[in-house]
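Single chain ahead, written as C-alpha cells, the form predicted alone.
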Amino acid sequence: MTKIILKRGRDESLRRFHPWVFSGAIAQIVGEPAEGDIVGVFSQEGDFLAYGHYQVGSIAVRILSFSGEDVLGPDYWVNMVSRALNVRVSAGLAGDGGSTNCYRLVHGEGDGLPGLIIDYYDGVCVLQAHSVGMFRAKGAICEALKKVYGDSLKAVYDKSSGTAPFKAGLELVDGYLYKAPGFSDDEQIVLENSNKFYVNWTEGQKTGFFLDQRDNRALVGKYSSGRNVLNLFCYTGGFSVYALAAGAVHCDSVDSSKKAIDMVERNIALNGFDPSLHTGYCADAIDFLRDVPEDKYDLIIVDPPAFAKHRGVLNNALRAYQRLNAAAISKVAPGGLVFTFSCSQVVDKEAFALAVFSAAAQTGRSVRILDRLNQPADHGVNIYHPEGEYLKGLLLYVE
C-alpha cells in the first residue's frame, strides 16, 4: 500500500479526526498511486494517521479510517453501511413502515464516507459517487446495500456521471448496479410524512428528489393554514404538497423547468387536491416576482438552487441572495412569511444572513427572524467536518 508521509506539523487536522488531506500538506508519497486506490498517512515521525482514497486534486486524500481496520475487505462497506443504516433507524426515518419511506443512508462525511451519497426511496438505492475512490468501489457497496437490506432491496442505480470527477478517465455512465427479480421500474410513488410524491432517479435532478428539506417542509405546513402560497424553485413542488396538505387558500408553484412544473401537476393530483387550489407557472422567478401584486401572497418560500458552488463565484452568489430576498420580501403581504434558504456549501450562515439583513434594508420593511433553519438528521454533519452543514435557512415575519 502507498504511504503518504505528511509534512512536519502538518498532522494535526488529522489528529483532530478531520477527513481531509490537502495536497500542500504532503511531503511524500512513497508508492505510485492510482486514482481511487487507498492508501496510508503518516506523519513526518513516521506514525499511522489513517487510511483513505487517493485523487490527485487540491483534496488529495479522503479518510475512510483513523484505526488500522480492513478497509479493503468486503467487511468494512457492511459495516459502514449498517451504521449509517442504524443513525436513520435511530432517527425514527427508516425501519418502521410507516409515514416516511425515502430517506438519505449515506451522507458523505457525516457519515464516515467521503465522497459518497445514498439515497435510499422504498427499497431503491441511488448512489451518487463524488470522488474516483468511491466511483471505483461502487460494486463492493452495492453487495454491501444487498446483505444489510437483503430481501426488500429493488435496486441499486449509479447516478455518478454528473458528480464523479471526469478527468480521471472513468467511464461515467449512469445505470443499474443491481435489480431485484421482476422489478422494471424508473419511478416510483414514496410517502415522506405521509404525503405522496413521484421519485424519478434516471430523469430528476441529484438522485430524484431534494430529501433535504423533509423537516422545513413540514414546517411550512405548519404556517400554510388559511394562506396564500407561493413556491419559488419548486421543483417538484414538495412544499407546495405540504402547504395545500396543512390547508392552504392556493399555492402557486414556479420554476424555469417544464418538467419540473409537469411533475408538481403529477404530485398535486396524486394527492388528491382539488386542481383549482393550485396553479403551476414554468418562468424565471425574479421576472415572476417582478410582476406579483404587493398583497397576493402571505407566504412566500425562497428555495434556490446553488448560487456558488466555489469560492470565486462567492461574492456574486451573495448578490444574488440579496437581489432575490429583497424581491420576495418586498412583494409579500403585510403580516406574511418567507421562508428563504441557500444549499451553497460556501456560502456559510453568517454571510447568508448578512446577505438576507441587506436584502431586508433595502425594501425598508419591518423583518423579524422567527427561526434558523438547516437541514434534518439523515443529512448529519460530522462534527470535526463542520464543512458538511450546507443547508441554512431563515423564516422571517414580515411587516
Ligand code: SAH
Given for the second form:
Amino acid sequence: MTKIILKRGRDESLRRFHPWVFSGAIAQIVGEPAEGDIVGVFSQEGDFLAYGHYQVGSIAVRILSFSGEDVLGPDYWVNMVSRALNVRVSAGLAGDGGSTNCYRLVHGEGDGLPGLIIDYYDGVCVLQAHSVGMFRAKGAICEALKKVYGDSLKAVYDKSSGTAPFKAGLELVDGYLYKAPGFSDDEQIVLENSNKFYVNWTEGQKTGFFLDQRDNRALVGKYSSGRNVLNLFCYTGGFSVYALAAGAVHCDSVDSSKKAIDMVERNIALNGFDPSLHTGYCADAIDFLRDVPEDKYDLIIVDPPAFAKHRGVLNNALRAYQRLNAAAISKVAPGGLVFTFSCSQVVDKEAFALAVFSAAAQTGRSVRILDRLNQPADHGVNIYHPEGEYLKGLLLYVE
Ligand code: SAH
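Could you give the coordinates for the form predicted together with ligand SAH, as opposed to the form predicted alone above?
Starting with the chain above, the whole complex follows.
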C-alpha cells in the first residue's frame, strides 16, 4: 500500500480526527498511487495515522479509518453501513412500521465516509459518490447494502454522474448497481411523517427528494392551520403537503422548474387534498414575490438553492439572501410567519442571520425570531468536521 508521509507538525489535524489531508501537508508519497486507491498516512516521525482514499487535488486524502482496521476487506463497508443505519434507528427514522420510511443513510464525513452520500427510499438506495475513491468502491458498497438490508433491499441506483469528479478512466453513467427480482420502477411512493411523496431518483434533482427538510416541514405543519401559505422554491412540494395536511386554508407553490411543479401537483393529489386548496406556479420566485399583493399570505417559506457554492461568491450570495428575505418579509401579512433557509455551506449561521437582520431592517417592520432551524439527525455533523454543517434557517414572526 502506498505510504503518504506528512510534513513535520502537519499531523495535528489528523490526530484530532479531521478527515482530510490537504496536498500542502504532504512531504513524500512512497509509491505511485492511482486516484481512488487506499493509502496509509504517516507522520514525519513514522507514526501510523489513518487510511484513506487518495485523489489528486487540494484534498489529497479523504480518511476512511483512524484505527488501523482493515479498510480493504468487505467487512469494512458492512461495518460502516451498519453503524450508519444504527444511528438512523436511534433517531427513530429507520425500522419497521414507522410513519417515515425514507432517510439519508450515509451523510459523508458525518458518517465517517467522506465523499459518499446514500439516500434510502423505502428499500431503494440512491448512491452519490463525490470522490474517485467512493466511485471506485461503489460495487463493494452495493454488496454491503445487500448484506445489511437483506431481502428488504429493492434496488441500488448509482447517481454519481453529476457529483463524482470528472477524471480520465471514470465512466460517469448513472444506472442500477442492483435490482431485486421483479423490481422495475424508477420511482416510488415514500412516507415522511405519514405524508406521501413520489420520489423519482432518475429524473429528480439530487437523489430525487430533499430529505434534509423533514423536521422543518413538520414545524411548518405545526404553524399552518388556518393560514394562507406561499411555498417558494417548492421543488416536489414537501412543505406544501405538510401545510395542507395541517389545515392551511390554501397553499401556492412556486418553482422555476416545470418538472418540479408537475411533481408537486402529483404529490398534492397523492395525499388526497381537494385540488382547489392548491395552486402550482412555474415562475421565478423573486418575480413572483414582486407581484404578490401585500397581506395575501400569512405564512411564507423561502428555501432557495445554495446561492454560494464556494467562498469566492460569498458576498454576492449574502446580498442575494438579503434581497430575497427583504421581499418576503415586506410581503407577509401582519402577524405572519416567514420560514427562511440557506443550504450554502460557506454561509454560516451567523452570516445568514446577519443577512436576514439587514433584510428585516430594510423593511422597517417589527420582526422576532421564534426558532432557529437546522439539518436533521440523519444529516449529522461529525464534531471533528464542522464543515459538515450546511442547512440553517430562521422562523420569523412579522408584525
Ligand atoms: N423546498 C424544497 C427544496 C428546494 S430546492 C423541498 O422541501 O423539497 C431549490 C429549488 O429551487 C429547486 O427545485 C429549483 O428548481 C428551484 N429554483 C432555483 N432557482 C429558482 C428561482 N429563481 N425561482 C424559483 N425556483 C427556483
